[in-house]
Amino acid sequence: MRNTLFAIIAASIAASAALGADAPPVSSAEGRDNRVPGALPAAQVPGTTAPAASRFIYATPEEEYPPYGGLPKELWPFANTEPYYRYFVTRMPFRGPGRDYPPEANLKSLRIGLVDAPKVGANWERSVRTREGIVLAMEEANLERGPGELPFDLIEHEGIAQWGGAANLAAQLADEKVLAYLGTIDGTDAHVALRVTLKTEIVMVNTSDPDQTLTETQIPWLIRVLPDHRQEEGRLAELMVRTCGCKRIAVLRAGNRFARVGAHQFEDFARRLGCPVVQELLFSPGATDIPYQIAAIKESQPDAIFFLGEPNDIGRFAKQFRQAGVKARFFGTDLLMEDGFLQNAGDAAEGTTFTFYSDPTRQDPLWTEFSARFKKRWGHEPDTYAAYAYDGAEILLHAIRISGPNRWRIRDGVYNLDYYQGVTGWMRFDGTGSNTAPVCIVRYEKGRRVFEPQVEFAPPSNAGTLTRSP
């Protein structure tokens, strides 16, 4: 029954896949042109012919990408059996109406929403930096609006601490009439209000989230800037395994949505890699001691330890972990680079590697001229928050002004991008719509962070059809 039930999902999937690509943005049946004042001709909205120099490459149609977030097959699930369909390959297409719909009648602005983190959770304080963030590139592109031009406006809404409350939130918006929303910081908040946004069709920029299973959705109104899971805990697998020569790995995670669905992927990488983990134990968020799983780690001799929590908890265990002798090496993911981890664990955090999205070492003006507009507005150097943020509201910011206060025309501004290149570098879009760039490789020594050289990624040269940002 389960067999059949996949069988019939799968097939009915694959025939749809089967009728076509997207349509582009089209002018309105009487031949209207429907866009606000200031927006870009018809010949450079995305996926027609534009000028060469830009930031913004989109996707030509049926573009095929590579299979697994563009990892090393090795990493793939079932890599030595070529599957009879494989999916996550093209981009889910949009066919139903509202490209030609007229803009709603008076408008006085252009509005673009926005989700907070509850005030009550761990992500608080990256909700601000992301806040932060986006709230810069709104200012900035109203600074360069035309006279006529209408405004763009932010609706904020702070988080819901209960299941569900992302769903809530994300219909207001819709009864508030945006054109688009970012957020949420959140796995579980993401996954719910992105059910929502298939119904309401207001496309959603995700700028946090690293949870690799929200874009397999495939819910084609959903973007997410910030490299996954795959790409950090693949990373990690091999430098562990192929690099430093483990074979006896343990896992620290904390007992929540974001460390499970991360401490499975690197498992998963990890056995295909022939280094299945000898230990995987639970912690509670906020917990002080650990002994149990201190000793259980112990015993199993590990000679490295791969942590997912809180950058707090996990540098309170890396240091009780020394103090009982345990002698692995320390890896993680990106939250160790919060000074939280380097407060608590002190000498301990001495040699932990782990995972970061981007290097802000790098002295490329793209980054660099905003550290600097960012400092000046708000007092403090940008996070990969704050940075991931101000890129995702670029996007957007973009879609819209080249689509106008159409819903649907911006999420095929948003959704069909391809490449692009941000503050944080450039971004490879996949076919769910994940940022598959590659991520950075740091290390603590001696109290600092030292980020490990690297290759500049960028798109080939003849990636996609060019449009310039206005």
Contents of the next structure:
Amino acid sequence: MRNTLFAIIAASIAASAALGADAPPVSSAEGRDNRVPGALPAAQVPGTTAPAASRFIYATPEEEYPPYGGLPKELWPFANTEPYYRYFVTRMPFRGPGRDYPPEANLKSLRIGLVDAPKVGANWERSVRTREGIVLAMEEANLERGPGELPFDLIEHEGIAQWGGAANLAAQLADEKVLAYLGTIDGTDAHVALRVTLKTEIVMVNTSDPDQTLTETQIPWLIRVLPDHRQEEGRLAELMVRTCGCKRIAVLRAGNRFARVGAHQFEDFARRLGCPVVQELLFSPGATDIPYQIAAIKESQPDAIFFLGEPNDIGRFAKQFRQAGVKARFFGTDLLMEDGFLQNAGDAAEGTTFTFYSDPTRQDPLWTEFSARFKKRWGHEPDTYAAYAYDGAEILLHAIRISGPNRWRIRDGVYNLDYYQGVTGWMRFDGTGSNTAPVCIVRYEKGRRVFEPQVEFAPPSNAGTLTRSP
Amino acid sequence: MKNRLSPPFAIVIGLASALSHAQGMNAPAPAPGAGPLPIPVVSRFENFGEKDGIPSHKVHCVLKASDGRIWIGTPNGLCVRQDNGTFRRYGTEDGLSHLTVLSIAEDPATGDLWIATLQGLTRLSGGRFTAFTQTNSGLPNNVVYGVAVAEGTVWAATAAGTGAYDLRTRAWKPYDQTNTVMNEPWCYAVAPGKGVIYLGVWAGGVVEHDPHTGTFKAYRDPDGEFHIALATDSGPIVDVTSWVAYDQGILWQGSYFGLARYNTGSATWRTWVQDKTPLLSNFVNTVFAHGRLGWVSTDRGVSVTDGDNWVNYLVDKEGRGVVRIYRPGKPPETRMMTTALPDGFIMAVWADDHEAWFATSNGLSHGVFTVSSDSSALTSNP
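And the form predicted together with the partner chain, for comparison with the form predicted alone?
Whole complex next, starting from this chain.
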């Protein structure tokens, strides 16, 4: 494990008056704020890249959230039975003390932690791009710090490729006095770190783990800015069963926790829509050939195959399915957006349909201006990991700006968000603290990714004022 | 005093306490709603904080050792209460493996203390600290949430499985997803039962292990869903277990989704959630089992219950102590107290038939039980 202290020194040249536009939300004992947005104001604080306060909409006391991530009732578990008790209808408050505790003595910077992925495995590249988004947000924030204001520091740790390693890192970040932290890339690590987070009372923002169970723990110290597998797979199941009329769906997934949790969620949805899957087969991540799985799936005569695993693997197997004469339609989740799938699948990618979070071809200024700044800083376009990491960092930085160096108030500023307009679009956080903004449908056509047109989601008071370009 | 407890109620409480003490907690419970309350009632809280030498606001855990000394675990070290009432602190400079102490257990055979921290397990024996970490021992992970000692084995619940340390052979044995029924190895609590060990597993419910036969049995949430509890009294309240505790045939499961109790004799489950039952909050940090009572530490105060009767201690907005008593078939009774817990966010409890100690997010509290001559500490309804 390496411990890198990445200090970003504030240039402190931006106008300190900029923060005036970001009047802090008033935290009650429950840390909530009643701000209601009006018409769309400027997206950024004038003269800066800092998001305007109007892009942050906070929960109202005892606010109720739609059950089950806002999905249609036909996808709910036991939908025809009123359960004894529903969780996540309201958001779990943090009732402990701390909001009036004084800051640490002799603070020299405002420390934000980051747990990267381990350098082995596919998540490392995603972690690098995540880091780029976070570093850009922090550099921009430091440029805008006024005279006398403490700079933000990034305290970064490379992940540990073993069960429980993230717990050790989360404990270490507490020793290093971070005010909050971002991470992790891997869902297992995020779960492990979260439990430490509850003990150390340091809020965590996850920007890249779609495991729907991550935020379903009632620990009020975590939000996730990325839409989760529940949103993706609910949309996919409806598309496959209702729209495409698929009747025999097979599942091929990696033999790991990530794919197990995701695939079982998808299978629940398919079953609830009246179409239980005909096969669920596993492969070892990195396997080159899977003749037995392909033969078994072919034998079941599927009209659709749902894939869950690393895109390089899925691309390779998609090609092998076509070579074996399997004509079923291919479906998958966000990972199929990555080049590795297209490269390995070749022509077999044609028609493959998958869900994705935020359309990178859209033209709204927040996205295009961010893309330009990102490209100027890093020399390449941002991908979804970089974009959501930037948004997650912006949420955290805003919370620190309005709360000061107090971990409990920072938690309020993060966890009590209902809506946030980021460079990836409007986010809508549910009763678990997970972003439930609608996901896109994407299809490969002649080697190109074609995004289905959709209306941009916006908070109720702004509904209809924003649309996404087809 | 205007709000003094009405005499009949004081007598009931006093009698209940006296009977509880006289009979011990093994006495058969009276018919629901009839007879004295089978739960001792705290008449006053004595609070301790930084002024008394406790080195942080938060106290994670508390243990009264067999020699009568009070030990607490904090984010800033291990402390013991001294004869003069102040607390002496031990830190990493003394040999503690990490400052953040999450749980403490005593070896009933030797009196040694085993201290669970965010970076290793530490033994305190004869005044000397010895640290066990994942690099110098077979401890599965450095983050140790819970620890227990039973039949010559130390059980440590860690972020990567439970480790069992045989005190005779000094050998470690890991329990994780490769050799048990756990899906994932994230263990958060361990409680010795009658010849078995109960493991509280994150997303794995409760795992019962018989070390003598090497067998495992998993108790899982029957509906398997996090968003709902489909039915009541049907199994663990959820699979995300935050704590387990056991005494006299009763297993308690704490979670952030409510509370569950398993009667090992009748093999029946009961469950409780906030708003629909007297349980103060779904957010259960820990449960302490004593006799057939569960002392339930929540983020809104403490609930004490035998499953039928409940005594809840809360702190109102003005910081005053409130006790609320629920008895089957009777309306709840709410009384103000002349003292209060220092905070409603309760991390852990230690209790016996005579007293209770509360680890809170704002210091430590000593609960003195009601005796018939001390009923003035409770006042009537405000």
